[in-house]
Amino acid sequence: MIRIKNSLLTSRHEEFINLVDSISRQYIDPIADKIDRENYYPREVMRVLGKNGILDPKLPIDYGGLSFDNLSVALSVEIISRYSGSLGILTEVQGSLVAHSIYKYGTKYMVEEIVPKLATGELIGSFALTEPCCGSDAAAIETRAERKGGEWVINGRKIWITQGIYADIYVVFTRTGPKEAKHKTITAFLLRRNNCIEATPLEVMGIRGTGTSELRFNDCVVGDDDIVGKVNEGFKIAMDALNIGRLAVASVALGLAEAAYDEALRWVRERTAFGNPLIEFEWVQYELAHMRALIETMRAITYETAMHFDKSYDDYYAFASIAKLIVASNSVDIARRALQLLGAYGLSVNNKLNRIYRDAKLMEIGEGTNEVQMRVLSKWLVKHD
């Protein structure tokens, strides 16, 4: 595996890298193919990661984290994704989306009782935002929460929801006012698994084993104590979580690219053609050099973005979009280049690169498509340049 070196890393980061890699090698690597092949959800591994503070290392120690920074989040997701993109995404959703949102915006009860259980993997969480009507346009969601007496009644559908099949709790974004008001009438609720939630599994080409599903909410009754944040301020919560999520998705893409490079390097060292090892051909050397140059560039923007979060720079959200756009796109390209070096063997469904290629493609779509990132960046440029 490529050794991680960067001027932003401290000795504590390096110790953390070794911890995550050791756990990933022991618990994730042996089942990575099974996760993909059988669409297997690795709940026990989630518990192992949680017990070691890895699901959300930036949470305080008392809440199940390691009192670390956003760079540690990027590092953990990157390393895990070298072994399994699916577990990289599961870690991102559990920590960067669900635990982060509840810890930052939830009630005292939610923070003290639910967040530690999410951090340790005792509870599985799901972030229910996307709907059949609207993925990129999150302000257009149609799932409604209507006030009836002293309660709220939720009805609607969500789709492409990671961990939806296995979740114990859901952060659900709803419409609590006229749809014409768009982002101004969206409220987040915390729902516990019960019979009013119907979860249907969805088959996806990559990032398998993540419990991706469609959710239907049928007269789900919740109270004011179940509101995450404040009424009609849910859109802010969603965007805050997605910004952190974009950093994490860039980290997944970086880890996948590193894994693809390692597979290609191993192959060209062992494979011969026309009487010589492939690595002795100049064009192969140049291809590897190109891939490695891209990886180190991807690493630089990902870690720099984490630093912008940690130092509360006002352009953190723009850098999150830059990182996701650049790293996700190049991850797909590196996986393609690596697969090409393997030739027909790369096309085998049993080849690790086949899985990496499919997983990498989803990084260009999840947590905002490439096009959404360019939309965010164009608005930022107009405002600041």
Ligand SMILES: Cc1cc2nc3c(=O)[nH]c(=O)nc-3n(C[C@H](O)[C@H](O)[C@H](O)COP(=O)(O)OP(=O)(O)OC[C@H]3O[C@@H](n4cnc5c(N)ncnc54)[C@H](O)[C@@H]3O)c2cc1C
Given for the second form:
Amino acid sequence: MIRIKNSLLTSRHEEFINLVDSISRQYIDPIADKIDRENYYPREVMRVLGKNGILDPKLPIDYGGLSFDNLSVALSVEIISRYSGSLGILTEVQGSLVAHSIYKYGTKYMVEEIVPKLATGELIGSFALTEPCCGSDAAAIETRAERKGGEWVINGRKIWITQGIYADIYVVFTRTGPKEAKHKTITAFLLRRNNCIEATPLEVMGIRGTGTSELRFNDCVVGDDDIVGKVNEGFKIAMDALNIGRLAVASVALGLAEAAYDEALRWVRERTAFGNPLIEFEWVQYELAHMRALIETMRAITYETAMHFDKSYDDYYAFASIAKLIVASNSVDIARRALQLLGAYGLSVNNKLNRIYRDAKLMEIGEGTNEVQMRVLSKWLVKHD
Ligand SMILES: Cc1cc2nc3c(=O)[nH]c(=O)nc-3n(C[C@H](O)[C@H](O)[C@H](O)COP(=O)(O)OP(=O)(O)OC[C@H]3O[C@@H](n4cnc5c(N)ncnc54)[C@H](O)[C@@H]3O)c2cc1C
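Switch from the form predicted alone to the form predicted together with the named molecule and give that structure.
And the full complex, kicking off with our chain again.
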């Protein structure tokens, strides 16, 4: 059984860790390689996670969650990611981006009917913000929703959308006024899977099997009832979701780093060189010590950030950026160090570290690149320090 020591964990968190770990061991571990190699979308595991309240544990029990906290969200994503970064990201998108946005900003119907189905994995959801024109500069999106005869008609393109080819519903961010008004003319809509949406799969090097796709919206007709939040207030919803998403991405990166460390430790205990197990060489011990020190530091900032959300501290968003920046970049570094300890075996396509190394890289890009996190932080420190 997995053992995590941290002063912020209660006995309820510890029970939850064991639950997520035993489910991950049973359902995710056996297919983690298949997800990566065959680009296999683990639909059935999404249902299992959903039935156990793990897709978004902070939702109330009546809505398919566990009425738990943001630390439980971080823990579930971290532990799942020890087994598969892809499933960590799927959980993060389904729970922290899609279910969270609809639960917090959706209409009564959306909250009552859609959220519980997302939480239990009955429905699959996508969060469609990024466009070919613009990723970091999300306020520049061009997909348009135009008012025509009491309805809205959506046209445009989105790219790199997780679960895009498998989704039943899409939270789509659109332009509902002049582009010059930037973030002030963006509106979020909830679209159901429909022939007006063309989804094309995109091949990516890591986090495979997550249904990454390009989406085209061709005259998709929706009504006022399909607006998530209010007209022209969609940017706020996107940023709110991305803040909690950044905490979750940091948690994926932490889980990947822990898995990389475990693989490296196992290897250096077994592998010998110059007549000795690798672990007996001082440089190898120092490498392990360095990785372990980084992991405990990454854990501290990730869990602390979750507490900033739970306690509604006003700097929670800056902490989300700090966590994402520090944990993602160190996760890539740890994956690199771990792979180095395996020599050529780490490069084998059959080795788990190879997958972790490729998966970790996305954590420095998705939900705001490292540079975007520094942009958020520099604006925050100018105001507050
Ligand atoms: C596998 C995968 C899954 C994804 N899933 C989703 C999803 O589900 N939904 C969704 O909406 N999006 C998704 N994305 C998109 C992701 O969020 C964007 O790729 C990301 O925000 C970066 O945007 P971009 O790729 O357009 O890079 P760009 O914005 O073009 O940036 C390119 C480079 O320029 C740097 N840069 C940009 N602006 C500045 C600046 N002002 N100062 C300094 N440097 C700067 C960036 O940091 C980056 O290094 C996904 C991406 C991937 C790869």
